[in-house]
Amino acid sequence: MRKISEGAEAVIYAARMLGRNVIVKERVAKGYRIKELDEQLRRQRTKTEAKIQSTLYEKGVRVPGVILVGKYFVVMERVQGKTLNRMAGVGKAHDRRSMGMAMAEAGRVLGTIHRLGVSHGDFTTANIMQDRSGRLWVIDFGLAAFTNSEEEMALDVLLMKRSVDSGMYERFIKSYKLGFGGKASAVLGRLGEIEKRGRYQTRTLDSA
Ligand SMILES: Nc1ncnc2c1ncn2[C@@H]1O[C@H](COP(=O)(O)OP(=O)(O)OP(=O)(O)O)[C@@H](O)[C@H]1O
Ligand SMILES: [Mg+2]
């Protein structure tokens, strides 16, 4: 196995299994957390990630298929590509066009995920991958939840709003509405309220 990433909470290895390219995502111990809490968080996030990702996969959302689940690790399909935040030269005209298209697609996917009763919990450009054919894949469901909470869904939208410029956000939100359907307006209404009271700040600290 070859280590390909060491993120905020997980180490990612690339491997082969049954003739397929897979990744192993292992949640590693964090020394700064109390041991019991640390184990509980890692177990729970691993389970949540596998459960929600499998559910979405079965409903046709483009997420990596889950192959195997352990106590602290998940083996899943490997996406051949890179995360949107690593798309080269985002400022250039050509790349802006492709970023715009990616944002529109990301909005549609998030709308679909919400329509299916799931919040992502960390919907940033670092958790969306683009493969060689230009298709988008949503990853990193450790903080996701089965919910109908407009608040949780609004926080997903807000996180994306905070990380792209207004032109990109416009494209994102237009297709979010298409992906979600009728109930999108309730989520966007809640988003306005959250921005007024500034819960976003609190949430960022909470999930650290
Ligand atoms: N299914 C996958 N196929 C290919 N690469 C993946 C896959 N899942 C994760 N990766 C790579 O590993 C990185 C970290 O994965 P992930 O976001 O799931 O974990 P994380 O602990 O949140 O890490 P980070 O803090 O870097 O976001 C991703 O940015 C991506 O480059
Ligand atoms: Mg991530």
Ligand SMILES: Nc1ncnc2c1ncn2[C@@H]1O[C@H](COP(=O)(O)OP(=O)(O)OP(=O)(O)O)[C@@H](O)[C@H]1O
Contents of the next structure:
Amino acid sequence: MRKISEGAEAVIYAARMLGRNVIVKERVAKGYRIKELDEQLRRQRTKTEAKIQSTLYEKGVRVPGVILVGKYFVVMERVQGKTLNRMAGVGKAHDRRSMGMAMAEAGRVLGTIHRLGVSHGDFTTANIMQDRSGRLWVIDFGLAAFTNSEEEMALDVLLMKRSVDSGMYERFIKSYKLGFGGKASAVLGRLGEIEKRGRYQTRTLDSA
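If the one shown is the form predicted in complex with the ligand, what is the structure of the form predicted on its own?
No partner chains or extra molecules come along with it, only the chain itself.
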């Protein structure tokens, strides 16, 4: 296996399995936590991430398919492409058009994910990939949860709003409403409340 990235939560490896390119995401131990609590959290989060990803995959959402789940790791198919944050800063007209189309699709996808009762937890341009065929994939469900909470869903929208400029956000939010349907208005209403409070909430990696 070849390490390709490392964060506070997990180490990501590229590997080959049964002739396929795969990603291995391994949750790392946290030495500052009580060992029993650390193991419980890592097991639960690994299980939840794999279950959410598999559920969305079965519902037709373009996410990497889960191949194998271990105690603290998930093996999934590898998506070849580039993340949208690598497109967001470009200035050429044709690149702006491509980014606009991608943002519209991202909005529809997030609306669908929310309609299926899932919040992503870190829905930014860094966690949306465009493959070589131009299709979008949502990655990194490490902070995702099964939920109907309007607050959690509003935070997904807010994260994206803070990731792009106003023009791109308009494309995104228009499609989000179409993807989610009638319930989108309640989420956007909650988003307005969060912004008025001046409070930006995120789940921390080490919250119980």
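Residue numbers count along the first chain shown, from 1. Owing to the predicted nature of the structure, the values given are computational and were not obtained by experimental measurement. Between two forms, the rigid core is the largest collection of C-alphas that superpose within 1.5 Å.
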| message | Quick check: S149 between these two forms - does its CA shift reach 2 Å or more after fitting the rigid core? | response | no
| A184 C-alpha relocation of at least 2 Å between these two forms, rigid core basis | no
